[in-house]
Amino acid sequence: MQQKLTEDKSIYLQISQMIETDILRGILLEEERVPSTNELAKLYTINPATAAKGVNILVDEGILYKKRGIGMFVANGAVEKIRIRRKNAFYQMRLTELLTEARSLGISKDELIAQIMREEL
């Protein structure tokens, strides 16, 4: 977790999805524990009850489980719950942007694909 907080949006969410982008990128795995809410607000200079506010999110979604006088660990089927969820996130407001500009420029529903098509992943 070496990302940077920004005045972006608040710190508990950006905490949460640090935590959830480390675990889609293999730097925290299902099973291993994750970093303590006082380690996360000392390596980010923040109030426990911050970093606590953006890991307990995670536990509410099942992402994140506690093991008690532990820590906190990644669940299994964590990365697989997130890739879903910010796809559906990525095709909501995103892909619904896209379309609605793609519209108001006369872009047709081929020429996007045909675009896409010549773009890769």
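Owing to the predicted nature of the structure, the values given are computational and were not obtained by experimental measurement. Residue numbers count along the first chain shown, from 1. First, how it differs from the form predicted together with its partner chain.
Under a division of the chain into two rigid parts between the two forms, the C-alpha atoms of residue 118 and residue 102 are best fitted by the same superposition and thus share a part.
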Second form
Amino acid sequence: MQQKLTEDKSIYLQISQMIETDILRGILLEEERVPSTNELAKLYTINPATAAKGVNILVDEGILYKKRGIGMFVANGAVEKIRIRRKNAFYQMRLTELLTEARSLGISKDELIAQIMREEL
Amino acid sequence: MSFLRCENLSKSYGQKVVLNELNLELESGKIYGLIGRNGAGKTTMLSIMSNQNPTSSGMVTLDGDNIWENRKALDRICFSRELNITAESGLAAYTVKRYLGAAALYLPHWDKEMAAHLMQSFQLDPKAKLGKLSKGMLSMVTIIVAMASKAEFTFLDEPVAGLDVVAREQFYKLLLDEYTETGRTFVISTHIIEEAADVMEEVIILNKGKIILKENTQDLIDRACYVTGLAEQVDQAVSGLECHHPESLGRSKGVTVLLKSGEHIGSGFDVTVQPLNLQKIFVALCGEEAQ
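Please move on to the form predicted together with its partner chain, as the form predicted alone is already shown.
Expanding to the full complex; the earlier chain stays at the top.
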């Protein structure tokens, strides 16, 4: 959790994405405790309710789970879940952005597909 | 849970109406940010909410009881005003220590140790006279009064005015420390909106004596956006939505949109939709006449 907050996205989304990235990078391991909302609030100088909102997104996704009275932990299988979640987000967000830009440039669907086919993945 | 309410609050000074039939409900356990332009009525509102100033009409209640000259209610409220040192006020000759000692007399939950600790961490000389302090140092004194008051409802008027960036950061950390530890309710007025935005759970916008908005800060930022493009395209994309502060340049147009739940910017139009920070939302809502 060392990244800096930026201005172009909701703070709570940034918090949830930072935790996700830490899980993907093996900085936070499955079944390990993550920082509390109060710890996150103080670290990033944000309201604890905002930090909690970011953490709760991951609880709803089943990436974190609560142990009553102890704290928040990384769930088993979290790494795989994050991959799937980010893949969906990629299709929903980035692809829409790409298509909007293509539309204003007058790029046709065929032209776009042809361009993608030329790229290596 | 406790509630501090302004009910149809009005305040006039002679012909000048400062607060106009204002209604506001503060729920305990939150950090509120109070923002508004100069002269919007922020200080007047906070002074009335702490019984330092009578209303012209309407009232303020704490858990249903009128706070006016109500010692029991007032013991739970502290308004740490901005210190204006003038010759008449007689404050200039007070030392920091004597001033804090005087404040302690009025504040039943005063934490002497905390006050001493904060004086040290702000590097304030207890023997310094208020008249000799810089604007930033006076702000530190008001912060100490607010924090050490330990009041359940604590109001700070422009606490970061004149503070350098390091001291401002120190203040926000101190605020969060105290808040996470005690769950006290804070109302903080500020003109440095962007810095404070992340710390406030809810934002209250006061404009021309009325509350024009009170909302969870993140929810407000989430539903606000700036739409730009060819004027006709923009007009169609935002048709029927709540729009503020339209700006035109040649054929292009930009407009701030506040989406209600379930609404979205019309699709299929060649427009750019950008997120807005709190400061820009504020300007769009309150900067109309300044164009």
